[in-house]
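We begin with a single chain expressed as structure tokens, specifically the form predicted on its own.
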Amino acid sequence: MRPMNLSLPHRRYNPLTDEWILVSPQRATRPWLGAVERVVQERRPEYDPQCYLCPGNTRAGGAVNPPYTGVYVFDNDFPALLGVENEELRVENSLSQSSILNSELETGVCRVICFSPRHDLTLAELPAAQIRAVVDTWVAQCEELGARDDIAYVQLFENKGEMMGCSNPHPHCQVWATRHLPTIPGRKLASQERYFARYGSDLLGDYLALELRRGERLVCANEYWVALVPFWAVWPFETMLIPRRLVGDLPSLLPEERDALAEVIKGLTTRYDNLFRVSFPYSMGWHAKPTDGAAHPYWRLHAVYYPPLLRSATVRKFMVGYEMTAEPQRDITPEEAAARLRAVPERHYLEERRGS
């Protein structure tokens, strides 16, 4: 079979959310006269009075922070979801159902963990070490909120600057552990079972290694982790970590794969700051095997990052238009997003700007 010419439109399957996206390489040098956002450069205090999330500050919610020294996690002051605990949803417990119209209570967990006392210091500025007690941090939550017998699934996010929505500066993240499976995880656990029933190895797994193979879409690497750009990417710079082992969530990692798993955050994160000097937005989430008890020897742990940055600091990816009436569409390809990513260095601009 002849290989395809990448440079034309073509479409690319996405085998864990079984999905379609169209990419459209012409397009990448097309006149821009759309939103430019704003850059902000300033750099943010060590300590910020008015910020609820700083050391001994009062919250939103009234609670106050302690004069805390490292990672410090509490439940969120407005949380999307309710406890058992809560009278309502002791009493509304019924499933309403129909042909049509279904629904049904949803119960869990949110909480926030901010990564340090310092405000002004992101996971791309942090030492790995720091970042190493944040993998902690996630491995102790989701033991302790995956235990539970009313928690199916445990969802790791980070929310990072303002395009992505993210109500407080102060660098963290959340979890929110839910009574249901959630959608995505849903189809990429419908996914793995049904590629490991057929081929009875784990796609995750077999997919690394053609990209290993390949190289022409990692972005780094060390001996236990890759971080790369998926083959089926959306967002335009969409990266992908994955453990060269297969292990199913974070809490089965061995003490040397959270310090890489440090390191290549680390990596991967500055790369992103140095792509266009700026302290790069995005989502992140983790996507671990659900906790309902079963083995679910198919599941490979990993995180997607969707930045929605295109060309530069000031001009971002909208999913309007084809992307919400049809499927998802790209202009530069993976390949060429990986490569960019690949060739800026991995010390950080500020390091750089401040001579350090």
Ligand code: H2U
Second form
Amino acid sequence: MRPMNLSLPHRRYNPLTDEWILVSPQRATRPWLGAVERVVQERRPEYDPQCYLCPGNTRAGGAVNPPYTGVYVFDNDFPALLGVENEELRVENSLSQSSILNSELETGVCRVICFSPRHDLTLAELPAAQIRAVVDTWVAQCEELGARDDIAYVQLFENKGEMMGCSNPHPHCQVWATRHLPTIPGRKLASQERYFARYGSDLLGDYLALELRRGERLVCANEYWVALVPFWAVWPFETMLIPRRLVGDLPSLLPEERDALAEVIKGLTTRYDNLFRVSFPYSMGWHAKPTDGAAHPYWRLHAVYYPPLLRSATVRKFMVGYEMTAEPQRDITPEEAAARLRAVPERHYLEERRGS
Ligand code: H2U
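Next up, can you give the form predicted in complex with ligand H2U of this protein, since the form predicted on its own came first?
Below: every chain and molecule of the assembly, starting with the one above.
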């Protein structure tokens, strides 16, 4: 069989979420007269007296942050979920079902994790040792929340940049842990389970082996981790972080894998910043196996990065029109995106500018 010509419009399948995306490479040079985003290039102070997340400051809900010096975790003052101890939740019916209108009460925990006391730095600019402390905090949160009977899934995610709706530039991420398995991890569970039942190996492990052989979508890698633009990427510079060893969650990572994770996060986020010489916005999240007590041996831990930028620091990809009504579509191919991310320097452009 002749391989398909991928420079023509085609669809690609995402085996993790069981979805298709439309790729239109011939369209990448179309003119753009639409929205141009504002670039926020100002240098922030190390400490901002107005910031809700800086050490020693009073938060929006009235609580006062301690004078923290490393990673700092607190319960979200405006949580999307209420805990099981909430009285109203206890007296309500937990399920309402009919043939059409279904709902169920949800409980859980929402926390905020500040990466550093420094208001002006992002993960790309933090030393790997500080990122390693963030990794250790992620592990501790997953261990603590995942051990609870009333938590089936722990979702870690970071919104970075105004463009992604991030409310505060102070480097931070969030953890939402829920009684139910959310939709996207639920789809990934079904797909990985199905693949394992059919082929007897883990889907992402087989995918990683294939990508390592082909090389065309790799971005950066080390002894324990690989960053790549997935074959089925939707966002222009979307990437995935995959461990070379089959592990289902962050607590299963060995110390050397945690060190290497800090390094690869620094490497990937630095490449992102260097692409358009701007603090690159994105939403990222970890997808680990559910914490429902089952083994899920086919689940390989991975992180997903979804940056909105398309062709410059000011032109973003909009998921509108066809994407909202039919299926996601992209112009620049995942292979081209990976080549561009590979081609940028490994040293952060701000470090270069400062000459350090
Ligand atoms: P972003 O990661 O999207 O910026 O959201 C920050 C979270 O921090 C948001 O969920 C919480 C908001 O509720 N927050 C507090 O808990 N206390 C504050 O004083 C400010 C923001």
